[in-house]
Structure formats: structure tokens, C-alpha cells
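Only one chain is included here, represented as C-alpha cells and corresponding to the form predicted on its own.
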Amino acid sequence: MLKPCDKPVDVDQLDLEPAPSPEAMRAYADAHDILILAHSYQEGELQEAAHFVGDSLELARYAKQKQARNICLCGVHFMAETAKILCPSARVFVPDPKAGCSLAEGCNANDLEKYQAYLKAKRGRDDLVTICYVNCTAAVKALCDIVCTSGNALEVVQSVPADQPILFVPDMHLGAWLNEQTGRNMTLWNAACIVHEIFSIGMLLDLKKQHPTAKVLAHPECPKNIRDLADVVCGTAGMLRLVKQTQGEKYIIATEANMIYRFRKDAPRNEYIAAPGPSCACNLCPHMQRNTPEKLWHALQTKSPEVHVPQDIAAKARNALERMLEIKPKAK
């Protein structure tokens, strides 16, 4: 979060200067000591231009295992903030402040420590565990016990003891498809992410049926109509690990559709797909998309915007972040 008395940078309103080349800007980067992490759902450009390109998960891992001086962060604003509670000594910036998500927005920490209150009061027992999706502000992952993206959330849920309860948010899609396959009941919070949330099933059902040898690889953001007509359930980076081990297959994918530049770099033999949202080819994150080259070489020049996070709230969403870092993923 901006501290308080930071203005919020309006970039769009910023005279930018053409970017070049995504190789002369990490060079830039390179020669000025910065790290530039992006996130696999931006666009290929910024991919390019990346040192490092993951999930939530394996960004949050890179940035602590690197301790760089000079973090810039291609995604959204969570990201941002996961990286400075990992690196605290780093300075961390990013393209665009406002690049933030509908998931973070639909979880407000105030609301949630209530609902945390009601839920012991009405159980009459205080050992309820929260467990935080990693896309939440820094200030919702101070008040859980441990966060969870979705390359590590079934081994996260199944960390907690049986009888312990949990409650699960922000995202009830995903929290709606670890109850089912942990047959867990934790209680979920009710947000959801806006790209995941409006895949057509009617378009993609059509879709089927003109590849019908093509397998549809679903993130577990989407809603369990979606979720149903999947060959495959995962996240990101079981995806990548799937289409990675295959050749000459067809996939459609049901996630933000610059995953499918990666899909393409990385495992070039295999046709992918996009699946459709109700009135386009693919589904974009507008949060994303608000990060350009234009924007990540202003970054790189400046080295702001600035992301910052009151050491307060930093330290306590570092226990729940280091505490999902703890967990071993299962071989895969």
C-alpha cells in the first residue's frame, strides 16, 4: 500500500517516453541493479523483458531467494506488496499503482476481522484458522494464519488439523474446489476474480465441440460449471508443467489468456486455445493490462512508483507468508 502520505501516481496522465527493446531494458535494469519479476498473465513484452516470469507462488519464492536492492514487479499491486514483506531492506516498485484486483478489492481487512469475531463467537471456540489466497492486500494477510496461491493450496488446506475450522478467502471459486477435493467445509468469503468468473460456458461448450479432441485446462478460479467441463483442474504452473510434458496435443485454456504466451514460448508443439469470455475471443485481466513497456521503462528509470507497507501489518502478514513458504509442495 502507498503510505499516507504518498499521492497515488497517476501514470496514464505521465508524458512516457517510447520504451525500447525488451532486451535493452533488462539490460538497463541489469546495469542499475534492478530485478524485474512479471507475472505469467502480462503481456509478452513484459514476459521478454522479465528476469524471472511465475506465479504468485514462484514470484513470492524468487524474491526471497534473491534479497535484490531494486525489486520492479510487473502484475498487480498484492504482488507488489508480497515482494516488499519478503525483502524488506529492497526498494520495490512497480509500472503502474493502479493495476490492482477484483479479488484483493472484495476483502476488506475490517470486514474480515469482524467475520472472524462473529464466526469464534458463534462457535464458542477460538481456534478458527484463516487461510488467505495470496491475492489479498498485505492487510488481510495480517489478520490470517497462512496464505495460499493456487500452485500450493491443497497442501496448505491439508497442513490444518481435521478438526480444526478454517475460513477461506477471499475466493469462494477456489475455495468452493478445495472443499471438494479435500472434502473439507471450510467457510468461504464471497469474492471472486472478474476474468476467471465470466467464461462463457455456452461458447466454450461450442468450442468443444468444433476441437473435440482438445483438453480444457481450467485455473480453480473459475466456477464450477467451468470447472466441470475441465480435463484438468490446476493452477498456472501445473499448467506449464502439463503442456510442458506433451507434444502435438490441442488445448483450450480457461485463464487469463497471456498464459498462453508462455504456453507457446515454452512448449511451442502443442495448439492452444484461448477459451472465450461472453463477448470476446479471450479473457484479459484489465488490471493487468494497465501495465505497459511505456510504464515498466518509466519504472526502470525512476525506479517508482513506490510500493510500501506499514512494518506493523508487514510483520504479522509475514508469518502467514512465511509459513505457507514452509510447506513442501508434493512431487508432481
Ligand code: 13P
Contents of the next structure:
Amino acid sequence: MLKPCDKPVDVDQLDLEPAPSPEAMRAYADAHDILILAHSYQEGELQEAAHFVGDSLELARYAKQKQARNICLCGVHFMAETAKILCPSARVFVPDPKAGCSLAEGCNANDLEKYQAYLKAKRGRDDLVTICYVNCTAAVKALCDIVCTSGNALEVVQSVPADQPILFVPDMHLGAWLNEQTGRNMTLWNAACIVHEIFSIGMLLDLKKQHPTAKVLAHPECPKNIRDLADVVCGTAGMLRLVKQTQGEKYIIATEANMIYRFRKDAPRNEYIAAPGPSCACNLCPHMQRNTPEKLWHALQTKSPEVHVPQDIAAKARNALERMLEIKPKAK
Ligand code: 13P
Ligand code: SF4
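Following the display of the form predicted on its own, present the structure of the form predicted in complex with this ligand.
Let us now look at the entire complex, which starts with that chain.
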């Protein structure tokens, strides 16, 4: 969230200088007391420049644990907001503030507030629990009881007593998968990820025929027809844990294609094939792709564009995030 007085910075309009090597950028960050965090969907050079690369949950935990003075978050906007909420005294900035998320855009705080009121009135009870997937704005988190990520969603849903009604926002596919896994009947918001929604079922079936021994790993943001073809459905950290335990395996990966960079680096003895989108070879998140080494270099040198979250919203969103972080991860 930008301060009302801030004009959104259009980094694309700036004449950016070429970036030095990832190692040189990290050295610059070290010298200027900046912690670089990157999501595993970022292109390789950004991952190499970062002090820490992880999934949404790991980035949140790491930011909270480190309490750095300056954080440059290479990912999408809600991830930078999460870091700011968990490290309120840090200056948090991003390579490109226009790097958003279709899931976050698909759930507006005003609409959510009205829907919560509608559900409470319809049921004549006030104990509705709202769980939000971390891919949403700070304003939406502020209206929710607890946050979850793909890495802990099952544990978060199971932490709510069975007789309490749950509204799950914003991802309908993750919500549907959680209903299948837990036997709950959560009411689902109607938003989806543009990347995970468009995997081609026909091309995936063809790929499975071409590689009959390959295991399909799918992110729970995928629709049911893709999840049903998967050998394992799990978040990005779960996928990484799994491939690191094997060698000589072949995997078809139904998530953002840059994840394969991380797999090839951390588990190089397997073969990885990106599950195809409808007409292209693979699926890259257009929001994550907005971040480039040149924009990271500009961000490091200027400690901007900065991300702000109004204090009242941050305080409520922090409660929902802290409640998530209190849930101990299951031993895997
Ligand atoms: P993870 O929570 O698995 O990191 O995924 C984040 C995301 O944006 C998936 O599209
Ligand atoms: Fe959002 Fe989908 Fe991109 Fe993840 S991959 S950041 S859910 S648009």
C-alpha cells in the first residue's frame, strides 16, 4: 500500500543503469545494511542476489526473525506488505511497486466486509471465522482472523474448531482443495491465480504420455482438473523438500516455471519439465516478471520505491499474521 500522498512510481519510465553481477549487488546490500529477500518465482539473477530465497511462509518467518533495518523484497506487493507489517520499523522497498497479484486483485476489502456481514446475517450467528490466503492485500488481512500460506494451509484450517463456519478468501481452487483434504465445507471466495488457472489439461496429458515415468507436482492454486492429474499437490516449499529427497527422477512441474531454477540448483540430479500453458512452452507470472536485475539495482541504490501500510490496518493484519505464525509446522 502506498501512502495517499505518494504518487506510484513508474519504474518502467526511469532510465535505469545496467545492473552489476548478483554477487556485486549482494555486496552492495551488505555494505548498506540491506537484507534482500526473494521469492522462488523470481528469475535466477534475482535469486542469486538475495540473502534468502523462500516461499511466502519462509519469507514472512525470515523477515520477522531478522528484523532488518532495510528490506528489499523481490517478489510481489503483498509479500512486501507482509514484511512491513511484521517488521514495522524497517524501511521496506521493492524493485517495482506495480508487481501485483491476480489473487490479491480479486478480493477487495469493501466487498469482503459486506460479504462477511451478509453471511453472519444469513446464518444468524456471529462466529464466522475468515481465513485468508497470504496472497491478498493488507486491508483484506485486516478483516480476517487468521492468514495461511500454501505451506501451512491444512494446519491453519485444522486449527479452527470443526463446528465453526469458515469463509476462505481469496483463492477458490486452494479453498476447494482444502475442503477436499479436511472434509470441511468452507465458503469460498471467487478468485484465482492467472498463472495456475491456465495450465492446459490436453498438453499435460500429452506430456504425461511422452514421459510415463514422470511424477506431476501441482500447486494447490491449480484447478481441480489439473490437481486430479497430479501425483502430489503441495506448495513450493513442499515441492522443494520432496525433490531434494530424490535423484534420477523426472518431474512435471505445474507451478510458476521459475521454480525450476531453484529445483535445478538445490536438487540437480532430477529432470524437470515445466507443465505447459495453453499456447506457450511454460507459465511465468507476469507480476513476478516485472522485477529485473536493473530494477533491483535501482531499488538498492535509492532504498525505494518504499512500501507503506497504514498503522490501523497494519495492527489488525499483524494479529492475523501472528496467529498464523504461532501455528507450529508439522514435522515433515
Ligand atoms: P507459495 O506460498 O507456495 O510461495 O506461493 C506463492 C504464490 O504466489 C503462488 O502462486
Ligand atoms: Fe499471484 Fe499467481 Fe503470480 Fe502467485 S503466480 S504472485 S498467485 S499471480
